[in-house]
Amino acid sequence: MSIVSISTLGEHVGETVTLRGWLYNKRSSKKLVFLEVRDGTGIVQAIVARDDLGDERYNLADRMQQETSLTLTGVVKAHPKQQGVYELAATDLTVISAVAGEYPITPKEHGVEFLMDHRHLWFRSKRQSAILRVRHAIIKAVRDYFDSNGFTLVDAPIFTPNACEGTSTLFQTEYHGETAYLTQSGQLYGEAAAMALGKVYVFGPTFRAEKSKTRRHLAEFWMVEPEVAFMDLEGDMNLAESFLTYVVGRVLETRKEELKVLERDTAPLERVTGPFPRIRYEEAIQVLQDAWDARKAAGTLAKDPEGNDERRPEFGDDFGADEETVISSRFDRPVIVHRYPASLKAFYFKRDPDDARLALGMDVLAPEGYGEIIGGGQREDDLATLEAAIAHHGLPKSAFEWYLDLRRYGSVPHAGFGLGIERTVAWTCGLGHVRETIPFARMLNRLTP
């Protein structure tokens, strides 16, 4: 008798099959027990009849506790009212392992901290399993997009010898008598690889030691970073648009059922098609100023701790979550904001040749208040200019000699960006916090389980 997965039951209607899984839920009457069994691919209802299995197996099913692991044999039947749903008329069952006691996560409401403390069990639930499957679909789409468009995957190191943009948000560790840092980004290494391979992407975990408790920040997260030789800012924006459209489209195509479980309104995702609106930083500032003016007229300006009205946005201000929400709310799909003040960007951004105040950088802001999910731009390719930028930022030139070599030996225009997987999962699934987007979240006050 074949052992099958729940996801393939539709191929075995009328057949007797065996599956293995865990008890997810149960209800019973005097003559029937209805077992909801999950196996990692789905959930099926199995009907255990006293008359068919006898008192011993019926009582075994009736006493079974949530998360008991079991083997179940039965006849596959199509649900009489729900198309595409199947049931199992049980003919036999055995317990693989009984549980030690009552399952900690009961159907009642639990606090977030309790659920995070039991994260190793929490993602057995329908909702959390759906999120992890969407995450998988996003990661697969990321790899498929780049692999099918001539990119080569290049793995960047996790330990780095220098703090590229200061040490305040880096985790420091000892490395055989030297100081090392957990990487914030694989970008610089991606640039080196692009000079050899043309089109590359780095994909791996990155770390930020920010003392942040917001719904959009994790201490450890995954990021994909393409880097392309002979590409300028315009090409970078085109790549980000094409890439993001592909990834969201694949999720809509392959994870319909999971999005239903999450009760995600897919209409905003279905609008993620090119062309994306593109606005300059100055235009974004104007949007914020207009919103400030409207709030002032309505008497609804926020107050600072001293009781003063919030300051009117001006050129040179960076955007936080609130500002990004205001900007993106003007559009029905992701919006690309480009040409930020150079003072807001890292030393390696190329300046706009038409306005030295500006960097050739861009961010993609997701709609619905999810903010920046892509950040990148064109890199400085002139040796002298990059050396001056390193000095201006007070960075040790010796730590960047290898990076400067990329400009000494065959420098070319190049650009790239980074996309955070967790923020993309949060947006795609419609989640309120990134802690649910990764199997085991690492946050300011959480290092377990």
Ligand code: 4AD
Contents of the next structure:
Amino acid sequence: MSIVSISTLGEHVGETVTLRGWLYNKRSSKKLVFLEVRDGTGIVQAIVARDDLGDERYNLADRMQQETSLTLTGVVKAHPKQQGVYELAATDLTVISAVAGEYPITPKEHGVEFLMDHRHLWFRSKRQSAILRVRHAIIKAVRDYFDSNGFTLVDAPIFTPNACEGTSTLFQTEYHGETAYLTQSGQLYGEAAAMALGKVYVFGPTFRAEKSKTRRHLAEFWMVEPEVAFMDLEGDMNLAESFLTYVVGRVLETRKEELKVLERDTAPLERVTGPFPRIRYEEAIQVLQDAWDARKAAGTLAKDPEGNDERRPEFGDDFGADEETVISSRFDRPVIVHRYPASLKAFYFKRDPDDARLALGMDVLAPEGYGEIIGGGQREDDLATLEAAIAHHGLPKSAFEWYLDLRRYGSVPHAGFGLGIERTVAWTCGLGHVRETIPFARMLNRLTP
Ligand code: 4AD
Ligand code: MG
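Alternate state requested, the form predicted in complex with the ligand (shown: the form predicted on its own):
Complete assembly follows, chain above in first position.
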């Protein structure tokens, strides 16, 4: 007897097949039990008729608890009304393993902390499985894009001797008597690899000891970081645009069913085509100032605890989620903001030769309030300038000697960026929080399961 998976039932209409899975849901009437069974490829309804299977197996089905694992045999039928949906008229069933006590996650509502505590079980649900499949499609598209465009995958270390993205979010650990940090970004290693291989990408988990609880920060997240020799900021923005368009396109193409389960309105995703609007940081500040002026005129400015009006945005302000939402709401597709004040950016950014206050950096802001999903830019390629920046940021030069070698031996202009996988999943799935975008989230106050 051959075992089939639920996703292939359409190829077996009229045949008797056997499948294995878990009980997802159940309804009973006097003579019929309707078992909803999932097997990881889909969900099927099986009809167990007392008249066909007899009392013993009818009772087995009738008393079966949610998440019982079972083997089910039956005749595949096309659903009378719904196209592409199949049912199983059961002819036999056996339990593989009964559940020990009641399954904690019942079809009723649960609080999100309870669900996160039971994440190891929660992702058996339709919605959570759909999110993980979208995540997989994104990761596959990311790899396919770079693999088919001449990039070489280079793995960066996770234990590192130095900070990449500022010292305030470092996870520190002991390393055979030395201090090590969990990597915040593979970029510096990507730069070294780009000087060897030209076009590379680093893809792996990265760590930030974020001290605040937000809907878009994780302590452990996955980042993909292309880095390209001889590329400038303009080329970097072109790459980000082409890459993101490809990734979103692939999700739309390959994960229609999952987006339907998630009730994601796909119209905003279908608009993710180039060219993306590109605005300078100073234009973004202007947008924020206009919004502030409008709130002032309407008398809706926020007050601080002392009762003062919120301050009017000005050059030098960093953007948080609220500012990014205001900026991106002016556009119907992702927007690239470039040339931020250097004071807001990490030590490695190249300064704008036309305005030394600015860094040749860019962020891609996703629409619909999802904010920054990509950050990157052109790197400082001059040895003396980079040494000065390391000193200015108060970073220990000795830990960066290897990185400075890249400027000593054949330094060239180069650029790259990092895309956060979880924020991209949250956006494409239309989720309110990144905690559901990764199998096991690590956040402030969460290390389990
Ligand atoms: O802007 P970030 O900090 O840039 C870098 O790390 C650069 N070194 C990347 C590069 O140029 N190679 O982070 C890049 C992206 C952000 O845009 C965001 O999508 C994601 O990483 N990210 C986070 N995602 C989840 N939780 C966090 N705590 C994140 N911090 C950054
Ligand atoms: Mg950033």
